Amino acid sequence: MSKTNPSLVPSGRSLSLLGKANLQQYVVYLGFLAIFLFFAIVLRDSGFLTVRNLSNIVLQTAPVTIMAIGLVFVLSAGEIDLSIGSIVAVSALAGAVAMNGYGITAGIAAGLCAGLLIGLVNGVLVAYVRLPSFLVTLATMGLFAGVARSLTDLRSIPVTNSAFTGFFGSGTLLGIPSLVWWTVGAICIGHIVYRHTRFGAHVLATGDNNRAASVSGISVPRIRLTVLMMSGVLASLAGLLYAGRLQAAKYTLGETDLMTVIAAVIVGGTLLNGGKGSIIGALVGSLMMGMLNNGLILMGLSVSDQMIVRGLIILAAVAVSLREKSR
């Protein structure tokens, strides 16, 4: 009769260990879960089951989704971003001009290149000049926030090209809104960059010990610079798309989504302090933003309270990913 190895079989503590583990993966989409059941009675007369409703919200968070992209990569290399609200208003703007001067091809290439170019100086303070990512992105955010407002005095810029705005925001290819096109786009790309790439993993390996991913032949310094020029070119997308959907572009732009996709990012399941993270989850964290905003704005509560409850949700999230980190 055949004993078992007692090496094979798993303690009491590894189960344990094992049990939080796969909770702490699944949080996200039972928060999901908990939220959407607890809206949709508290809200059943209300018209947050209504498929224009729920259209709606996918449509709203697109530009977060995107954004959260950007943000996951930096923050699983180690990094933040802060910029990503005012990269989004000075992209908007900047691409508004342009195709108001020289047309759609114009438009759409200054507003890319804003936000490329603003993730480029980011990047290079960051990667060579060793500057605090928190600090450096902390100063572009305020220094681009005064350029979008004195780009156009304050002036909101219409953007009256059709093929734009039905491309970046209000069309529909085969019935499904562009929108939506450009958030499953987006996240299939991001997905597979982050979790079946050679960069992806040098992203993740830079994010968990940055000595061991530079002793292991990794350019760290080339990595910080690729992640926050990429979030500084998806931030610029989600202008355009901003810009595309309510056909002009503000200064006001972007100007609230920072602690939405924070707070997307963080409930998805990326770790703050880098080497973790989920572009899976960081798109079920936005849709559950959007979701939150939405049925708090049914239930009549104020833009003070929305805010109240974004921040709890952060620090719970924060708490949450600073305690894993530890382990």
Contents of the next structure:
Amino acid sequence: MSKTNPSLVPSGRSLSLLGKANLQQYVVYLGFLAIFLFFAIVLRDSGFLTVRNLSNIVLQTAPVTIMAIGLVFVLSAGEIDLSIGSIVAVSALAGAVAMNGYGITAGIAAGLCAGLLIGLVNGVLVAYVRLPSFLVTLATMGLFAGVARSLTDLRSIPVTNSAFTGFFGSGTLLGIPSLVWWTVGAICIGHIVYRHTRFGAHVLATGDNNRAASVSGISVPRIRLTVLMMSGVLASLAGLLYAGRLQAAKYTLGETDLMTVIAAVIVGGTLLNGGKGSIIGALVGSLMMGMLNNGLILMGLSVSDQMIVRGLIILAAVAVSLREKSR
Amino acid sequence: MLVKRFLNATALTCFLLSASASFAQTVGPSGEAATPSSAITLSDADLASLKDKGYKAALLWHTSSDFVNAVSAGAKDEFARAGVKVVVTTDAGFDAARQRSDIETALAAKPDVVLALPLDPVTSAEAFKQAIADHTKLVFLSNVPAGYKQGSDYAAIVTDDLFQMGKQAADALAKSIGGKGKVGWIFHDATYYVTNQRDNAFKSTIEKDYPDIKIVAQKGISDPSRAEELASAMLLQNPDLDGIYVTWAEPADGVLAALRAAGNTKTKIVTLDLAEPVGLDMAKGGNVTALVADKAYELGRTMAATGLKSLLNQATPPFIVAPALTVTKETIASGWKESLNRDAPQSILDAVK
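Would you generate the structure of this protein in the form predicted in complex with its partner chain, following the form predicted on its own above?
First the chain shown before, then all remaining chains and molecules of the complex.
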């Protein structure tokens, strides 16, 4: 699949074609707006537009958004990380167990270190042992799902430290929920690193053409290692957010998130095979997934109908999005 | 290790099962006696006072399945009698985080009654708090969030008789193998109250009531799609098994496939819940000897009726139980109807003709 940078569109093309290409760049935003307007009209009497419900969507999607940021870096570098769901569970459980035994600092450190270490394992195997990231992270996904199950013998661990639950999921600062602060902070930092640093440029160059990147002096293995470690840490942060929000940790946390995160990232304009991506797009994609779940539930559809409609909308969004990229 | 695991699983739950000689009684979280579901009915006056009030209900389930469909059907029919509209139905896919999201989303529709199965007492404790704050009437299926109080926090727990289901499965398997022999025990290897209770009830019944039956092989399963390979391994190590207990019908399909692949027509299977593949095998006189089911439709009807009574500020019993049902080849048509409130699939009806 070719990756067309709109700025490189041949000058001979007509202005109308240019306009169309630029419009299609914003398909995720237009799609988001269209779905929002649709639900706002159809569900005007069903509570969709209430502040509480719209706030719910943002809060519910915060962990997915955080994971999506990591995945944008990984996909942009031409790799993939299928282990993020397992990292969520291991980190949440490790954090909860450590916190109950040794306090909040130990809990946060244990949770984040778990993600960092799993990311390191993934990264070393991909970057230096030169194994495909798909296979490595497929294996570690199963491996660490097993670790999560055995870590506490399948038990759920209550998280009772109010400072932790306030900081990571249930509290507010200046009247704004902590999950919103985490989302905004992670998106801002992620966007700046991705778009405005040398590292971000190297990630894109590696994903676009790793041989060319290597020849031009970029340490491709180091980039691969770094993005997979970033993905691990961000997934572990998502795990801590889940633990704070639910005030408990369980081995099933994150189990069903992988496909949602991938869909959010792809709909948001990141290429599966690297070289192009968008942190803001991933945020909008994540919110779109959350809004779809929310709106379809409030429409009173049966569970089967919700799944069918959600699948069709994601298919349409991805089709339009990929069509633009293959032009 | 396994014993420890199950003790841990059981410790998480709030229910207590009596360990009396008959060990047949399921009691509530604080030792409340069980009220039979048949005692929960709405009078004509109740229905009249509920109609045209614009009441709304939400069904927040843990998963999607034939069982859930039947529970939903029972609830919807009862709500419809009272003119109550079901505005939201969700499936948490056994995901605690998603269940919390589902609850928050459903509350935006301002339901007056919520029927739900909390996935696990610990993770659901925080999740349902907003519903209580919104004064929504809560009726729980089979499980209850930790620390919740009946009356102030929720109206009632309605459950199938989980212990009886496991016990009746043990009785049915024992009967089919003449009260003696070697059996395998395939249990659900996850912390999920419903299956844990049923599985353990089977095991304890065999151990206590049937001294001539030995559980010689036991394997946990978390992914039903892996049941065939798991059963193949069990049969390889124990080719002379007289019977196998399978935690529920979906993995039993895989166990059945493993027996067929091995050309084994002797080993009997007993499993829980009704499903067409295992039902058809039983109807054709295959390996499946009995299916133990709950009255799923009755569970849904009872949950809805309990929620509506709570809306009318009537006292509701704290702990309500719907009976278990052993379905055999001879009773499959009537059992299907009794459990799911619909006819058995045509393939099964044809097979038993």
